[in-house]
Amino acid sequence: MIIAIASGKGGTGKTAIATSLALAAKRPLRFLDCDVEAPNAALFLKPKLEHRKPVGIPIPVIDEELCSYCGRCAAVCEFHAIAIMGNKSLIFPELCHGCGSCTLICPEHAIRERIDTIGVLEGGSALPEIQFAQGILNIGEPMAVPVIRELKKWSFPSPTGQINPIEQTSPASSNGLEIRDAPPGASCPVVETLRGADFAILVTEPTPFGYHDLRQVVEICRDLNIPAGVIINRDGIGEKTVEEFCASEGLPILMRIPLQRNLAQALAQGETIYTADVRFRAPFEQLLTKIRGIGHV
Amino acid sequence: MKQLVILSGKGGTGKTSLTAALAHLAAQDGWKGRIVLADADVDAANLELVLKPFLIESQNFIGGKVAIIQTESCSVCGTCAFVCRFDAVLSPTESTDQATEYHIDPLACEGCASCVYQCPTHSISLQEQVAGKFHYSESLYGPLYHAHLFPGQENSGKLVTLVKQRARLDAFDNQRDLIIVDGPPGIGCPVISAISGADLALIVTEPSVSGIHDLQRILQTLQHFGVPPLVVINKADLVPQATVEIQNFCKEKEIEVIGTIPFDLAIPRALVASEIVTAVQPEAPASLAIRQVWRHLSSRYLGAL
């Protein structure tokens, strides 16, 4: 079973909840930090990262000996990553999506591809039997999606054997668990994280910002046909709009976490909700059972 | 004309609350008419929720393109699925509705057109997608350029660029001195678009392990693009030793910490009411601290305008 934790709005507590769930759930499990622009889960789970794998996208390299400068490659490139001017070819790696369209179209077979590194995957174990992996986007690189895509597919060796990606499963055969910590927002990196998940936990706060951004992710879950439930963080600070929305959309409220200064302080220092406050032990331990009991998971 | 961009790396540190407060204080402080506002967080566009502007103009934003397969002429050869590197072509067996044809998953499709050119029966074409809306509004504190990216869409960077272009045009046409850009979290595509052309970045961080980690990521990104940073520490008294750690780190890197804002429930209270904290609770500790940030910012960094 694959569970993704998303939010729309940043700073609502995705990582705090994802890491708490990882500590409360039955192990072994696989944990993926898919917020490759600002990965923070490792600060809480403190894994021993022993494996690294660079991630790149294939960038065209033109063999000037074979090139006839016909310009087909530049003409088919939707991202304007190639320019042919007279007897000169120019490639702009930062615009290239690595689709390979130019390689396939070249009548002279003058294009080969080299891997341009845009990020790195790191993996290892956190506590016995939490297999942890994170993606890290290189500074200055715009595209997070290829790093997330590779992270999801990554398998690496561990003391307990080879760690492989977990298949999307039905509830009955939920023998493995994968937790994915999503990036904030509601654009392509969030879609890539949610794609293939069996359930989405949407973390929000009862404010106009939280409500606005929650609606965005709910729509993505609908499009991807992923059932979802909501956790209200900083419960009690505000309005009922979020709850009314959840009720009208049939989104179950899975948990409420009040705004508490001591909890905020513990999280700021690298503790999880699960370890910082005993009152949240049972709710996190029961969260998976609750999720399995919901609808068509 | 100068461009100030508000960033954070980590989400939820208070970028939008601070942006709105700075706009309010600037207007009070004799800057009325000299400021243009731009919300560059197009997939979680929240600035309008507190500024409550009057909408003047809206237009569709054409984002990326998506491939469409014409099933009548498709020979079901599977070339499209073979060449697609984004797993966007669903084969007949993968389709949930037991269809007998190949289908494109529009959310996975990058619009690269590789399949379009490789299809032997020319059955695939690209279709432009309306990926969002662009808006121009008037707020009490100046014109606001903002946008709404439809959930799950690509090209948020392109939409950010459009928002900023229009804000810049407004500043040129009307001789306004300052563009304040409310940036997105992270360090990727939309952040790079938000940074581009900025003269100064104000980073809002918080004294937490995540805040510090992401502060370093955004500082490296700003250095990469050559934009000078200033730092504000929000919720500074939550973990005082972490605030000291940030201050020391910044000192070492010769980055100025331009202010600290205390953990103050006045901020979430204002947020819940969709109000600007400095406007509704001007005497709250957080409001006084933000006022101090504005004073430093305007006298030391924007004064020469």
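Note that this is a predicted model, so its numbers are computed, not measured. Throughout, rigid core stands for the largest set of C-alpha atoms superposing within 1.5 Å between the two forms. Numbering follows the first chain given and starts at 1. Compared with the form predicted on its own:
Superposition of the core reveals a Cα shift of less than 2 Å for Pro142 between these two forms. Annotation for Asp63: C-alpha shift of 2 angstroms or more between these two forms, rigid core superposed. Domain rotation between these two forms, with the chain taken as two rigid parts and C-alpha atoms superposed, amounts to 13 degrees for the smaller part.
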Contents of the next structure:
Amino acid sequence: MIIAIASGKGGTGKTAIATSLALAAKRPLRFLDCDVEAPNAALFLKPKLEHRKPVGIPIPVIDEELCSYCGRCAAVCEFHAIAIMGNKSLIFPELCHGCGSCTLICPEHAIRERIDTIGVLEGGSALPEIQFAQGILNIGEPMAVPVIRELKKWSFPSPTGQINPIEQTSPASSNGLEIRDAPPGASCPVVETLRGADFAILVTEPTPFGYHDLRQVVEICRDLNIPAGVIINRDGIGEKTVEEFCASEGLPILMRIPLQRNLAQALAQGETIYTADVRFRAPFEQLLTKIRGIGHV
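For the form predicted on its own instead of the form predicted in complex with the partner chain, what are the coordinates?
There are no partners or other molecules in what follows, just the one chain.
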């Protein structure tokens, strides 16, 4: 089972929920921090990051001696990463998505590819039960999706060089569990994180901004046909709009977490909600059962 935790709005406590759920599961699982522009789940789970793997995308390189400047490569590139101006070819690596269409379509075989490193994956163990991995996008790189895509399929090597037994269990099966901490917002990185998930936990807050962004991420879940439930963080500080929206849309409210000073202090010190307050242990431990009932997974 793959559970993605998303929010739409940043700062709602998404990572605090994701890491608490990982601890409450008390079973072998994979935890993927897909917020590759600002990963911070490691602050709470404190993994020992023993493995690194660069992530790159193929960027076209044109051999001017072979190029006939026919313009087919520029025509096929929907991202306008290639331009042909007379007898001159221009490549804009920051626009390239690495799809390889230009290389395939070139009639002169004048295009080869070089790998442009845009980020890195890091992984290791966080407690014996948790295989932890995070993606880190290089500063200044505009595209997070390729890093997230590689993070989702990366296997963790063991010290002996063999694939860890946890990795041999498909997260999508009934025996495997994978938790994905999504980036904030409702753009392509969030869509890529949600893609393939069996259930989405949507973390929000009872404010106008929380309501607005929750609506956006709910639409993404529906487009991807992913069942979802809502956790209201900082419950009681704002208005009832979020609750009314959930009721009207048939979205179950899985949990309510009130605004408490002790929780804020604990989170600031790198402690999870699950470990900071014993009153939340049972609700988090019961969350997987609720999700199985709602999502039929």
